[in-house]
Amino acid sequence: MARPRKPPKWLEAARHRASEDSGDWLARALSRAGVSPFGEAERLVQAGRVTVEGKVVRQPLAPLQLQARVEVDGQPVDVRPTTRVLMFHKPAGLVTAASDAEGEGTVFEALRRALPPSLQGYGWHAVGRLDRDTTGLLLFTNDERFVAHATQPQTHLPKRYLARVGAAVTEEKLAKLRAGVEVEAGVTSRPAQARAPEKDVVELTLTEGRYHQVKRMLNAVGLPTLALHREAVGGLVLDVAEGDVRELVEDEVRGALSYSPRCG
């Protein structure tokens, strides 16, 4: 008989806290606040280096009221959540995962190398995914609510891609993409914006993000993908060099990404 799987940490934490609106769990609050990345925050707590209201707490999943007085190594820290969002220009070859069995590297490793010291202490979540061979705009955030906002289909946040394809682009094929095509048995994509800036390049704007969707849509109309690049999400257009990162300002998060950020 298979052994029961251990519940994920987020589920364990959810069982410990009464409401995310009124509190959090200790290690995640430290990570969100930029004290240290999540794994390191867990170790800080377990080592007895964190106090809450003057008492040492050694349980990383301990519930935390966000107005509580928290100190690390005797120094006060503000654990009230503040939304931070990063724009990263993903190079080809990296996976959007915590580890890479093939050894080419992950987006998280590349992000850490590019971050300034002031942003190194945060726990960053990738907002959606890009395939290993896909380049372009990838967002990161310390706010799980923003991840849900930007990736759920109901938001309809557009994502614009440029694809170099291995066949001639015709108006007939573009019309099919605009109408929606079957990407798997019984599943049709939403209508997309599609145009051909060059004879072997398709610019495709989607409001959904199924697995390998761009490649499957293009393949469905006889346009095999040779290279794929994401250049925009919402009203945000990629403006940093490959491998570089910058933090978005609040107006970009509110306007270009239609999200009301947490402000501590």
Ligand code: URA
Given for the second form:
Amino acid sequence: MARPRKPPKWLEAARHRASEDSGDWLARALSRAGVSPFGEAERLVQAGRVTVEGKVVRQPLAPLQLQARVEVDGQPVDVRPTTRVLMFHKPAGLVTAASDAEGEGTVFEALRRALPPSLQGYGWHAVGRLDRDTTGLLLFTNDERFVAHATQPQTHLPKRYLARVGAAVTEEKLAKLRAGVEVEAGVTSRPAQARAPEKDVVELTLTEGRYHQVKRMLNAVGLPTLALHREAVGGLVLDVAEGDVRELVEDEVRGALSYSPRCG
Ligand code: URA
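Mind giving me the form predicted together with uracil, seeing as the form predicted on its own was just shown?
Full complex below, order starting with the chain above.
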């Protein structure tokens, strides 16, 4: 499978600048505030249905001060950022991408089907990615800063996986996984926790998330992955049925995910 391409540096820098507290782009602020997902927010703006400080603005990428008075169809909208985080139980078969050339579907489509109407209007970002065949805990958020927090290796947010493997798990292999194995040329995995709750199952807890990290680590010690499930991120343990979603409460975001949510 082709490795996902990183966005160019200028785009990352622009996104970072635009997610500063001082302001944002109009359409993105509307989608972050739950008015409508980004594409629809762009169309709302272009249709002249959005005013800023009493003036119609038709440019979706117009800069917006977050204290500005914004109205959509004459109704006031609070565009100050408020963090929302969702726990989703990803079924196998779905890609963590905006579209699926193979037609099996994306996690974003499945999320929209599962969401209550009160959460439909947000622009949701997946927090990291799970492979198509991986099941389990996938977080979504409306806050790009939370994505950066949860995915950057410096945060050391542990992620716990269960893998069913196609060979016998030995203490020697577990010891190698704990110490670190080469996952790509010249790159060794960080020390990890590893144990075998069953003879063909490995529970692996990692604080990094490179591309195909778990499968590569297991392969490196002669354990091909047959099935992979993520059951925990930080202190948060998956507790919804496959295909279901729930919103996290503020204490979970602060405590289990070590993040100070933005509260308007
Ligand atoms: N590591 C993998 O190999 N795949 C996943 O989906 C997640 C972590």
